[in-house]
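Coming up is one lone chain in structure tokens, specifically the form predicted on its own.
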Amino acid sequence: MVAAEGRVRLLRRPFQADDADGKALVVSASGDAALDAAVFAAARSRDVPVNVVDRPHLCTFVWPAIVDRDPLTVAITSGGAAPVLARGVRARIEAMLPPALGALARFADRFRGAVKATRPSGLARRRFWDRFFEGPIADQVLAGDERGAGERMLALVNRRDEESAGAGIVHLVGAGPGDPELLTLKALRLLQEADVIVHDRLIGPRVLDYARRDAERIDVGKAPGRHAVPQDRINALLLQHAGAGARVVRLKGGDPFVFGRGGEELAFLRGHGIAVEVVPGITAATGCAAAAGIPLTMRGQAQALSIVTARAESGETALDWQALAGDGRTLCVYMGAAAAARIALRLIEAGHDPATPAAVVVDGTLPTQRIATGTLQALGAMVAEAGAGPALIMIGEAVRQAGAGSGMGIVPMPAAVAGAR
């Protein structure tokens, strides 16, 4: 059909070496190994770029799989290693991107000058376009109503109240126990929109990969015995950046309101007139329990759940050990590795059975997760057995479900969890 239209010249004869003379590039898709080699040799001898389909070693360039939404183009390439895979990825992206995406890009281009004139600040312009592409006007363009969308766009460009006088906001975001796939959808969206990310040490090592590449990242992580950034300095950082109009994500391991000092930061920022939003995350107790196969509550074994921390500002937390030693509950202890032997002693003195099942989960939900199981009286040794890293201690009859309810051992990460990496 293309030849009939005169757009290409079709020659029905065997290949000749001089066919490569003066060509911009040569492609061979014959499937004949000898012919493909001859085409490659002819092109190479004339310094002409050549691509032999499905034969990466006979290619001086590769064709990317293209998703065309002119003027928006997405190219996928495997470097010639797996062209079929690249085509499969292209098909998935093709299905995800609306056919009218190119029209949306052209529509936005019509208003770039007006947006720049009314919003001289680069931060203000980026926020405008973020709202536009995620908003109803863009949906209207994608639905084919460019005329109606144009009228609404003019009104939006000329309206300044949405800038909120340049006010910033702080999102207190829970990053979960480590596995980036346990981020909530809202947390993921905010990471991709943030101007500044103030993050802890205990977030998973791959979580920041989901953040916007040009966002400023500030590590305020604390390690045992080393407070890299004091809390009052963290508060000041949040105030400084939000006060300058930035969208700030305060990224915390687990949940901001479960031993994350999110309440302190919330009160401080509100006291200084800064808008704050809290985005909950999966806390260590639920995340680690799920990864270890330990039900926190279970009929006939645990009807109550207690979550405590073994560390306070002044040292050891003052806990009601008598209440925590009651039957029919699961006890989860945060930040308790260093005090594990003392915790066991306090609980046993309060009446807890020394043979109560216990588990220590280190690096919960990560590929490096380790679980030591045993009994309450061996808790100190179990922490040593599990090794260094962020640890969660679980005590109670339901913990027996992890495997070895008596005796000590390392339980490997379940195959379903490890295979998800």
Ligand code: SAH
Given for the second form:
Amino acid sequence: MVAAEGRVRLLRRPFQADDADGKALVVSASGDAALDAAVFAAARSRDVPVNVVDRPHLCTFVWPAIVDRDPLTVAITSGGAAPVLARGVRARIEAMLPPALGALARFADRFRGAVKATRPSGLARRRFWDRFFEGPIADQVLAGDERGAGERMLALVNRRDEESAGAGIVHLVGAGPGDPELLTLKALRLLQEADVIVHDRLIGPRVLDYARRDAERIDVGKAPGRHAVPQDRINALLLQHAGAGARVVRLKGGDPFVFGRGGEELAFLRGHGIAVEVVPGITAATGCAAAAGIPLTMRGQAQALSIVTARAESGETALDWQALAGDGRTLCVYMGAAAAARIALRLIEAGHDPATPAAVVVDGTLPTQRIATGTLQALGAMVAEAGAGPALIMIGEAVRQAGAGSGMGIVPMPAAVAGAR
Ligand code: SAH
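Taking the form predicted on its own as the starting point, write out the structure of the form predicted in complex with the named molecule.
Zooming out: every chain and molecule, the one shown earlier first.
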């Protein structure tokens, strides 16, 4: 039919090597191994790109699966390894991208010159476009009202006040306990819009994969054997970048307001007149609880939750161990691994049952997660058994749900299992 319309030339005869002469590219879909090999050889010897369908080793290029939002094009390929997977990925991207995205790209293109002329600085331009694509005018284009959007766009392009110098901002963002899927949508968006990302070491390694590639990344974390960047130096860094107009993401493990020094940074930046937004994250206690299948509260077993750090650091007052644990309570101890044996001793001295169920979760929500379960009196040994890494200690009746109390053991429990409950 296409041949009848004259759009292709159909030759009803066997392939011959010189058919490949002077072609831009060659595709073989014969399904006949000998013929495919001959086509491949003919094309190769003439330096013509060749693709033999379903035979990756006979391809010098691949056809990617395409999501077409012309002029925006997304190509997906598994390099021939798993075409069905690539198609599945394409289907998901198709569903994600509004059909009018191409129209939006063309719309933006119409204003590129004007934006460039009114905003000579590259940073200002990128912020303009970031805001545009996230904003109401883009929504209007996607909704099909290009005329109305065009009028508003003109006004926006000619308005400069909102972009006066010094309009930087710091977002104090919780990155969650490690699994990047536990980022909030807001954290994800901010990571993708950031000019500068100041992050801790405890950020899950794959979380930063979700950040804008050309954002400047500054690691202020404490690595073993290396000193952390002191807090006043971190404050100064945040001030410097936000003061220069950058959008700064201060990325912290878990939640910024749970042992994350977020409060200090907030106060410092506000004191210097910098806009600050706090974006909560899933804290280690809730992340590890979910991953280990340990409810933090439970009818009849736990109606109070204590979150403490036992780090004997200047400024921390002594904890009232008696009030923290015991009947009807779940106790979560952050940064307690090194002091675990001492914590257990203090709790037992304060009158708590040495047989109270306890768990140690290391690298919670990460693929390397380990969970040691046992009792309060064995806490020191459990920490040792669970091994190195950020460790959350959980103590209380509800911890029994993870299989605690049945002696000590490492329970490898994928998050999916806990999630299925
Ligand atoms: N702001 C963070 C806590 C920072 S303090 C939050 O809200 O989670 C660092 C401590 O958090 C670690 O010593 C450990 O006790 C705990 N922690 C953080 N991530 C963890 C993880 N993935 N698994 C277990 N414990 C974790």
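Heads up, when I say rigid core I mean the largest set of C-alphas that superpose within 1.5 Å between the two forms. Residue numbers count along the first chain shown, from 1. The structure displayed is predicted, hence computed values, not measured ones.
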Open item on the list: Please state whether A323 has a C-alpha shift of 2 Å or more between these two forms, with the rigid core used for the fit.
Closed with: no
Open item on the list: On a rigid core superposition, would L366 pass a 2 Å threshold for CA movement between these two forms?
Closed with: no
Open item on the list: With a threshold of 2 Å on the C-alpha, tell me if P99 counts as moved between these two forms once the core is superposed.
Closed with: yes
